[in-house]
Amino acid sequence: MAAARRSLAAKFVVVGGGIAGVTCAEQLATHFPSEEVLLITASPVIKAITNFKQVSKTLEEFDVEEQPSSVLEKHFPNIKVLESRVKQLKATEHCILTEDGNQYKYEKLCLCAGAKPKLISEGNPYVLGIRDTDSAQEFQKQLMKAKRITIVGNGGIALELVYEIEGCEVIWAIKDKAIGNAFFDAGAAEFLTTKLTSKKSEAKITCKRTRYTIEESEKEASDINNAANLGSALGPDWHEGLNLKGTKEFSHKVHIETICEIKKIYHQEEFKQLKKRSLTFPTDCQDESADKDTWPVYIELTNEKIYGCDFIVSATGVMPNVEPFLDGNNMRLWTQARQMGNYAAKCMAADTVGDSIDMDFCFELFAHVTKFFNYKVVLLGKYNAQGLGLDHELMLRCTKGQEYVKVVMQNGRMMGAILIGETDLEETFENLILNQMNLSAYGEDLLDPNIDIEDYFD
């Protein structure tokens, strides 16, 4: 017997059970304890922030846990979590329709519906996208049987994968000249690339923001076939607790193909029929030789090279989940998701009571802390000289295997910085960017490793 359809109304409705949506719902529930807040999510679990710590004015650290929605409802009795996908938004009628046939009226609506993987080939069983916990675990299962994989993409997930994977050859195809193009410059990329040739013997650094615990009963209830569409986004450290190891007994074995994309994907039978030639895994002493092994799938790159592999990881970005919200209506990093959800709630609350609201401080300076190749990475301000044209200069300090520090200067003032490693400079540089002090008098002393720059600006 089908469940009875229902129609609910609330002053506030939030769509999305990720960091942004949950943060928004929590703030609204706090501001308006007597009002019911409806949180509509397609996943049986929600993302919750724990152990939040304000490191500096703009930098934050926190853990992220996957929790059943009942935990959120227990902490906030006026939040009601509804598990269903959104089918349609009727903006003029202030109404959300869900796929289970229910409808929810609202006075104010916040859409935090996230995104889904932008796969290089839809429906191909040899192409995996990594989006949420379920798809990450499916990747781990496939990797355990693999001798070689191909990773396509140059974003955060691709960067973490190539470093964390052991015992498996990795062909890494990127469309840029250097790795991590969206995060840092060619100098920082070269600093990090040397890590791929070394063994991972060092202890992992702690990055308090993105650790996951999974409620087994809730996980089993989820539909793994819909994982790519349902789950909330992964962030840095998503691989904690996963055994990312292939069938071989070596550490890193990564070959990078730059300035190329996937031209064609061939299944084994198709490749045999076409009688094409694939290449062995390139090494220092052997390159461009024919591969005698047989692989389940083959990739042809736009640079005309062909490699065989066990499967392909498509880490080529995401597409916003906008389909249910566009028809008939006029209407995309992790710490930013918390901030945006928080600010959205403030705006909704202020409008409800007729107050004005100032721009939140978190938007005054771009600040992001993450981890790549077991290095702490901090990006501040215009860290790649975005929008500064040619009217800027760079200052650099690099100690191989330890740290990479780059600052962007304009007219004697610090505009941005990239900090890789345990530099302890993030708070000082953040303040220098915010207060726009003229630093011309300090010259290259700013990056002199023998001078404690923090003492200058206490």
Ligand SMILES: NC(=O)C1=CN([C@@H]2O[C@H](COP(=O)(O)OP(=O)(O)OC[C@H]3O[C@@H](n4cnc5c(N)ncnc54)[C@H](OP(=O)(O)O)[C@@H]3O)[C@@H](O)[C@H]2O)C=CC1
Contents of the next structure:
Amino acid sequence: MAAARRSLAAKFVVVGGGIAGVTCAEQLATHFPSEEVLLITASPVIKAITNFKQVSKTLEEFDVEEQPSSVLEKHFPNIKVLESRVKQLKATEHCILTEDGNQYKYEKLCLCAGAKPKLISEGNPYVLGIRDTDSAQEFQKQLMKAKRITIVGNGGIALELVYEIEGCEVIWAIKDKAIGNAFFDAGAAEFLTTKLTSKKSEAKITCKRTRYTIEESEKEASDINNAANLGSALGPDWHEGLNLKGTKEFSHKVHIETICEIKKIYHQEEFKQLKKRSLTFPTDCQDESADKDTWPVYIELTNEKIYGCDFIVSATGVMPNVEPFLDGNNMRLWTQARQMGNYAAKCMAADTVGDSIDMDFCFELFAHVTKFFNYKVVLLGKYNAQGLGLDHELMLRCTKGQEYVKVVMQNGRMMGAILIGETDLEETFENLILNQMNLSAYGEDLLDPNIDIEDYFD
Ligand SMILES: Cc1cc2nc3c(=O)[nH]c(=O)nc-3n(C[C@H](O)[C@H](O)[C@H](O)COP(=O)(O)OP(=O)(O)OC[C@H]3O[C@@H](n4cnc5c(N)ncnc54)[C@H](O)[C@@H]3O)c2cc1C
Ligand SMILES: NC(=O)C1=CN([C@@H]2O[C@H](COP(=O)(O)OP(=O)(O)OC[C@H]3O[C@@H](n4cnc5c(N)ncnc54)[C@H](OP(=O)(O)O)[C@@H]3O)[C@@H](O)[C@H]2O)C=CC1
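Since the one above is the form predicted on its own, can you give the form predicted in complex with the named molecule too?
What follows is the whole complex; the chain from before opens it.
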């Protein structure tokens, strides 16, 4: 092993310039102003939180900006950002080695290396994953030439894309019976499907929540971010900076194939051979072009249908960039990445000075505010009765095209809720989940739209 070019030492080393890593480094730099904090990251830009606002006990709002590391170093003079990819961790020697041949000794280390897209087919030029600014811009470039694409996956990215893409037919292949299984139950899925199938252009809601922007002056910085899969993850409104338009005139056309997975992917030549060989060629090609083998790529689904398309988006989740997975993206959301980075720093600081540390309030209640299909969406607590088994009941209130409210109750206590639309119930429900008040006496009144329950519980 060649000797390290440089060997540096620091009390604190953080790996990863995403939300988790930057939050962790900032907290450590604040706790220990006379100590240097090394932030080592593979991407030339870091993700900084701006305009942070604690909306309620657990709901928070903030903007996220991709910035050059010099901005962070200016705000925190004892943070030093080093751009290099960590290639080895020698835990017993408290040392990490980076791709540029340097090694860094640490007393305390926090790995916030995020995750990378889990693709249905690696290295296939027709299968795209979306992770960071670079991959989002590549997607936009491909889409501008496309007539039809296939989206595989039923979670956050797929939900955003099927709603935002215009001028291109979308085949949406999902394993489940209903859309949005990563977030929603069947009732909420049905409420959202109605919106999807009747989509017309409409004013975007200004649901204030985590927003994602690239500092204009830094656009070129993110363009040179060529560390494949090692750019920082995107986040809310990532698509608003893009032109998600295909080549066709119609505005919006989504065909949902449920309860199916990708059985095989054929490039055009393979597909032509398939057609020659197979007598009973599946006719469900849903293909309006005269010659059925003109598409660059074909997907064969487990329900025996075959679709030709221009490319496939694999919106099929992420997998951690490092094993064991230590921090940041374990809840796979921005707000959680911030909270984990913050809490990891508090633990490192407490351990350094020999203090004990309480569990952070963010562990009291899962809370996530986002936007899907131009609706505000709030997920609170055990919003899909996670871990409650059958011993719970659900209360629903739904006004088509307006709001969907689902509350999870157990023994008269509120355990979780899904709020879609401008319900203004999030703070009241957050309190009811946190204080575990017995609500049996209120029964159906709890969701009676004519009763302003905020007054009851204020
Ligand atoms: C398209 C898309 C849309 C999203 N939308 C939302 C949303 O609306 N709301 C929401 O809450 N979440 C959303 N997310 C998820 C959110 O972006 C992530 O959960 C969050 O950003 C993760 O932050 P992180 O700091 O843990 O990881 P990341 O942001 O992935 O940062 C990881 C950092 O580690 C660095 N790194 C990785 N490996 C190494 C290495 N070996 N050596 C050195 N550095 C390394 C990377 O360069 C990067 O800087 C979205 C994600 C995507 C992909
Ligand atoms: N507004 C928001 O809050 C948004 C959040 N995000 C976050 O960004 C990250 C990346 O998003 P995304 O990629 O959509 O990940 P998600 O985890 O949200 O969704 C992945 C989806 O793909 C499905 N899936 C996994 N493997 C396969 C397969 N082989 N074939 C078919 N389907 C498959 C999963 O099903 P199953 O669960 O059954 O495995 C799940 O429905 C996630 O952490 C997500 O939470 C992204 C966009 C918006």
